[in-house]
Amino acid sequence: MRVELVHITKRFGSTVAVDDFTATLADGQLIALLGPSGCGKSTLLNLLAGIIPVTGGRARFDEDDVTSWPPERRGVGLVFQNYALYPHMTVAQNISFPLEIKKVPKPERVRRINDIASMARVEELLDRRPDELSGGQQQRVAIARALVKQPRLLLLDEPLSNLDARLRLEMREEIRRVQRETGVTTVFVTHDQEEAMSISDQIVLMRAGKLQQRDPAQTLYHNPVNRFAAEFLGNPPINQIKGRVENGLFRTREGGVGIPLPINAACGNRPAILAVRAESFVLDEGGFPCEVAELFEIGKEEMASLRVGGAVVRAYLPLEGRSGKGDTVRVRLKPRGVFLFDEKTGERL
């Protein structure tokens, strides 16, 4: 099913939770809402659900208007971030909840238990009770009762939030599988980036309830449309460092280094921030001048901090052994992974 939202927007009182947020999510997608606490995640999730109304804008469900739609009625399936499992119920009760509600016959319940129970894994534990069950049993039992009424949508708000780090990558992989066999589309909640990037098909990535982008996960990595784009995504956090743009090239603010790059005569003159991800750099006898501040082993990496001018970037470059603590080395960079923006607005030059 797509999903269409057009200049959604949600107040409460005079706070702007979700500010004129138009988006089309694709039909069979997993879909990852990914942003900082308090950007709107969730109160997008619950608009999608029907759970709270729209202050204003329209949402639609392929060729369906669903905005003044209750829950019941919009055919969602949705997993909260404690999985709200009936204590008192087993499993197999617990996924039957939604068809017994929905009136469908014994026979038919059975049938689609036990079905969806093979796919999520936990027909071994249809006779427990949540308190008898691990956090990643709990969370596909969750799953399987959002998913045994065939939603339309499934929805998933910050699922694995209560895992450890193990469990959590094993159960993201899980999300995956699940969302590819049933292909409902599907819209994930989280605030980590390395979970929206290795299950998405779309990142749709949110500040202060506004739309930055929505794109691949590679798409945001390698072509942000912004500063805060460029800096939510990487591991390193992408290099910045201050300067000006001055005749074609720009020049950091401390020690005036200047770095040559390919920049367009319409940026002018101004003051921007350059930014580069640290498997952006290349020795080369020919590049500009950075003193090496410190070394590190970091697996099979070999990282090093440099000062460029008076700021302080991390750069995957093969140091050890060859240069020091306090030696000057040079240094040029890629086409890619390099990025320039105005320094007051964010905006992508």
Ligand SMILES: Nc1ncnc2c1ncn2[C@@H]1O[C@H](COP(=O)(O)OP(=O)(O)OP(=O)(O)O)[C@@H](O)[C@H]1O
Second form
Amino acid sequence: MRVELVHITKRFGSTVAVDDFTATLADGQLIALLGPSGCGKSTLLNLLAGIIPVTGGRARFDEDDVTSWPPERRGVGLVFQNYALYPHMTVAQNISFPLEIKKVPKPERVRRINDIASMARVEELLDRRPDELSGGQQQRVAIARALVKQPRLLLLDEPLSNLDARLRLEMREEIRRVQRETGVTTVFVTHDQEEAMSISDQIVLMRAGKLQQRDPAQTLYHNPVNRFAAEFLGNPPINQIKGRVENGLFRTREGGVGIPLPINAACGNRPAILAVRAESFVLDEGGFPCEVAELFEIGKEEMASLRVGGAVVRAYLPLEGRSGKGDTVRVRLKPRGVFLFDEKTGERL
Ligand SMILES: Nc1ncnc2c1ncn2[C@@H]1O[C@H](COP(=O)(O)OP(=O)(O)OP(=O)(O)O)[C@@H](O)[C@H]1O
Ligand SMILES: [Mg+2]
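Now the other one: the form predicted together with the named molecule, given that the block above is the form predicted on its own.
Every chain and every other molecule in the complex is listed next, the one we just looked at coming first.
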């Protein structure tokens, strides 16, 4: 099912939780809704589910305008941020519950519970109660319960936040698999950029209630629309140097060396931020000089802190055995992973 949000706004008193949000979510995709705490992700999910009414704007599911539809009419499966299972019910009863409410006859109920339990890999657990399950198992039951209704839209609100790192990784793959198998359009809320990058077809990036960018992970990473998007994705965080462009060179605010830009820099002489990903530096005899401030290793990668003008940046450079702390090295920037942003507005230049 395709979801269309048109100028959706939600106010709580003076708080604008979702601000004039317009986006289309394509049928059958897994969309990661990404943004910092408090940016309006859960609110947007609750608006999609119909649990809270919009202040303004319209929501469409395929051809249906569902803006004023109650939750039960929308055909949405929702897994909450703290995916509470009913503690006094067995796993089978938990999964069965939405079907009982819909008055699905018993034989069909049994068939659907077994199907979904097998897909979510909880078929061995059907007779247990939630307190007899691990976090990951509870998680799978919550997803099975949301899917058993055969929703048109599956909404998952930070479903992995209570799990340890390894289980998170595993469950991420599981969710991806179940989503592919069912083909259900899914919105997956997270504030973890790495999770969003690894799981989604598209990332919807939000900030303070506003849509920033909606793109596949790689596009967002390689072509951020603004400074916030560039900062939010990537590890280590993108380097940022303050200064301005003069005759194709970037002059740091503190003066000193001019950095030759590998990208088109027709942006006048206004204060700007040069943003460079750590992998976008290369050693080059003909490049600009910087001082090695620190050398360290992260896993199998060699990383250096470099002093450029007054700024310190982090770069993946193979310096081991060649240069040490305090040495001067010459580097240039690759065109990929280098961006200029307006210092005031953060817009891409
Ligand atoms: N029922 C409510 N009444 C008043 N303000 C609310 C209500 N629900 C949310 N808000 C406010 O709306 C904003 C968005 O909240 P929301 O829960 O959607 O954020 P979030 O992106 O899900 O954050 P988190 O990552 O921490 O879960 C916040 O400023 C929050 O305080
Ligand atoms: Mg939330």
